[in-house]
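Only one chain comes next, encoded as C-alpha cells, the form predicted alone.
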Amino acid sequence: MAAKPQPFAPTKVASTRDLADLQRAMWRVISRPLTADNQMQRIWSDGRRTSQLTAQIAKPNDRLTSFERLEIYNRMYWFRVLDSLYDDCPGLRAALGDAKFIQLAEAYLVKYPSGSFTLRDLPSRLAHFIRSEPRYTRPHTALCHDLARFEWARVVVFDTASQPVFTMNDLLDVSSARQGKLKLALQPYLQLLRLDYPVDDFVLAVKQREAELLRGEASNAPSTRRKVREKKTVLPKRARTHVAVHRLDSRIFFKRLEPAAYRVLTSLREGATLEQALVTGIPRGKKSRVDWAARVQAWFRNWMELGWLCTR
C-alpha cells in the first residue's frame, strides 16, 4: 500500500512551530521560478499539481482560486528581485545583453534566493556564482567576474558605516621616531580591487550610454533617439588594473591606483605597520628613477584628504 504523502502546509495554526511551517510552505511556492511566459509553474517537483499545494495554504475567494492568489506573489517575488539586480548590474548587463543576463540572474536566485530583510545584499554572492557556473557567462567570464566584484564594491560603498579620519594633528601627536611603527587602518567602506579588465572605465561608458538613452527617450527628435540606441558599449580588452572605490559627500568614485600604492593600503589594511606596508609595497630596484619619498607623500596627503585612513 503506497504511503500517505506528508501534508505540504499545516491544516490549522494552533502553535508558533505550525505557522514557522506554514510561513514555509508559502516561501517554497513564492520562491519557485517562473515559466518561460512568467507564469507560476502548475506541476510541483514531485509530480503533484501546484494547486493542490496552494490549497492547503491560502483559501479561494470568489474572484481567484488559490492557486490564482499565491500566483500573484509569486511572479511580485521574481519581479521584484530581477528588477533589483538588473538596476545593481549594469555593467554586467552590458556585457552580456538583457536576455543572457535574466537567465544568470535567474539561475542565481535559484542557488541563492533572498536571505535578508533587504535586497541590498542580492548580489553579494553573485561573483563567487560567475566563477562557479561559468557556463552563464561564457565566453566573458572572467570579464563578468571582474563586473560582478566592482558593482557589488559599489553597493558596500554606498552604505558602509565611517570611522573618524586620521588627520595630520594626529600624526603630529607621534614622534617621528616611532612614525615608521605606526599602523593605520582604512575606512570599513573603502575596496581595493585588483582587476583584469578595466571594468570601472566600461562601467562609468555604460552609465553614461543609459543616460543619453534616458535623454533620447525624453526628446522629440527621432534620430537622437535612434543614434543613441545604435551606439554600442565596446567590451574593455583585459589589462590588469587596481581601482579604489569610495565615496566622498555620499557620492561613490572610482579612483585608479598605482600598483605599488595598491599594496601599500592593503598592508594596511591587513595590520602592518607604516614601514612594513612601505617596505611591501615600494619595489626595491636599486637604480629606480621614481622619487619614491615624493610619490609616498603625494599618495598619503591624497589619502588623508579624501578621509581614507583612520586610527587603528
Given for the second form:
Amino acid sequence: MAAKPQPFAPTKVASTRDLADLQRAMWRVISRPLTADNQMQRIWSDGRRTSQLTAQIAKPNDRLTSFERLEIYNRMYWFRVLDSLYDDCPGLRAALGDAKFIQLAEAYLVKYPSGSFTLRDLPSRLAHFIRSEPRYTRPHTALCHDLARFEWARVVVFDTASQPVFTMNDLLDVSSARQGKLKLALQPYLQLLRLDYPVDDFVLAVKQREAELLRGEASNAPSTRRKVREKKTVLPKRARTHVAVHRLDSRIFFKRLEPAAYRVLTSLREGATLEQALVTGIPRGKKSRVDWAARVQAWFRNWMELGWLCTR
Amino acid sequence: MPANKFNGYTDYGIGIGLRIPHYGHILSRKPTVDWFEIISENFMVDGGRPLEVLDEILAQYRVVQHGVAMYFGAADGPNKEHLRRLKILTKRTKTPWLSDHLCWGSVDGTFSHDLLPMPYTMAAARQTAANIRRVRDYLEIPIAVENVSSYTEFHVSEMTEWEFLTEVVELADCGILLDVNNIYVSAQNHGFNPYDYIDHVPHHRVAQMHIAGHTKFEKYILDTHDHPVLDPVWKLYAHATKLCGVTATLLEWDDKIPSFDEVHDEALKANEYIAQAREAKIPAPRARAATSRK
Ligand SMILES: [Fe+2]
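The block above covers the form predicted alone; next, return the form predicted in complex with its partner chain.
In what comes next, the whole complex appears, and the chain from above leads the way.
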C-alpha cells in the first residue's frame, strides 16, 4: 500500500509542536516570492495547486478564498522587506536599475531571509551574496559589491556605540617618551573601507538627484522633473579608493583617506601601538621623514577633531 | 483600567507614538504631551542618533515601550539576544509597563517582520502564556499583550479571538493592550460583532488602549495607521472606556504622517469620548452592533 501523503499543515493544534508545524506551513506560503505582477504563485514548487495547500491552513469567508486570504500576507511580507532594502540601497539601485535591483533583492532574501528582530540588519549579508552569486549583477559585480559594502557601512555607522574621545589634553598627559607605546582605539562606529570604485561620490550624486526629484515633485513642475529623470546614471570608473564613513553630531559623513592614513588607522584598530601603526602605514624611502611627520601630525589633529580616537 | 498592576499603577492620559518626522518639532518646541510610546526595536541599538534623541525625550517626557517583534505566540519562544537588548532599554526608559502583540512572526530563527495571527486553541494559548511569563520574569516589569488585526482565520481554531485572548492573559496573569481599531478591522474581515469582543474580555486587565486609522478595500479592511480614527472606532473606544474605566490611550499614526499638531489633535479627540463614557451616555452595546455574528 502506498504511504498516505503527509498533510501540508496540521489538522489540529494540540501541542507546541503542532503550533510550530502550522506556523512553518504558513510561513512557507507567505514567504514564497510573488509573481511578476505581485500575486501569490498559483502553482506550488511540487506542481500542486497552491490553493490545495492554502485550503489546509486558512478558512475561506464569503468574500475571500483561503488562497486570497493568505495572499494578503504574502504580498505584505514581500512589499515590506523589498521596501526596506530599497530604502537602504539607493546607490546599488541606481547602478542596477530598479528591475534588476528587485531581482537581486528577491534572490538575496530567498537565500538569506531576515535573521534579526530588526529590519536594520536586512542588508548585512548582501555584499557577500553579490560576490557569491554574480549572475544578478553582471557585468558590474565588483562595483555592486563595493556599493553594498558602502551602503551597509552607512547603516552600521548610524547607530553603533561611541566611546569617550581621546583629546589633545589626554595626549599631553602622556610623556613624549611613552607616546610611541600609546595604544589608541578607534570609535566603534567608524567604518574604514578600501574600495575598487569611488562609490562615495556616486552615492552622494544619487542621493542628490533623488532629493532634486522629490523637490521637483513638491514644486509640481513637470518639466524640471523630466529633466532630472532623463539624466542617465553614469557608473563610476574603477579607481582604488579609501574612505572612512563616520558621524558627527548624529549626521553621517564620508571622508576620503590617503592610502597610508588608511593603513595607519586599520593598524590602530587591530591593536597596534602608535609606533607600530606608523611603521606599518608609512611607506619607507623616497620622501624624507620630515615630510611624513608633518602629514601624520595633520592627520592625527584632524582625527582627534572628528572624535575618531579613543583610549583603550 | 486607570492605575492597575498591569500598567505599573500609573494613570497616564493620552499619548502619541514617537515618530522620526516629529523629532525636530518635539525637541525644539517641547509641546505638552501626556506621554510618548516608542517602538522598542528602534532603540535597541548601541549608540548614535536614536539613543541621543531618546535621552532628550526621556529628560522631559514619560515614555512607554511598545514592541513589534517579541512574538509571544511563536512556537520557538523568545529570542535571547532580543530579550537582553530589551532589558537594557527598559533600564534606560524606566517604562512602567511594556507591551507587545498577541501574534507570531518568526519561525526557526527567521523573521517575517509581520504580526501574524494565532490559531485559537488551548495548546497555543498555553505556549503563548508561557512565553509571556518568561519575558516578564526576565524583564521584571508588567506586560500588556495587544490584540492584532488579522486577515485570515485558521481551520484548527477552537474558540473566538476574545476567548483566546482571555485564556492567554488569565494563564499568564498579564495585562491587555486593547487595540479597538484592530478589533474593528478584524470584526469587519471575519464578520463578528466588535461589541461582543469588548464585552467579553476581562476589563480589569486592560492596561492601555490603542486607537488608529485603517483603510477599506473592496473585500477587506487593512490596518494601515495612515488615517485619522474613523467614527465607528471612536464609538467602540467610548464603549470600551465605559467598561474598563478611563485608560491610558495612544493614537498610532505610522504612515503618511502629518504634522505633529495634527496627530496630537487627533489623539486629543479621545477626551470627548472619555467625557461621554464618564457621563455614561453610551447606548447599550448590543443596540450599537455593527454586524451580527454568524
Ligand atoms: Fe496597536
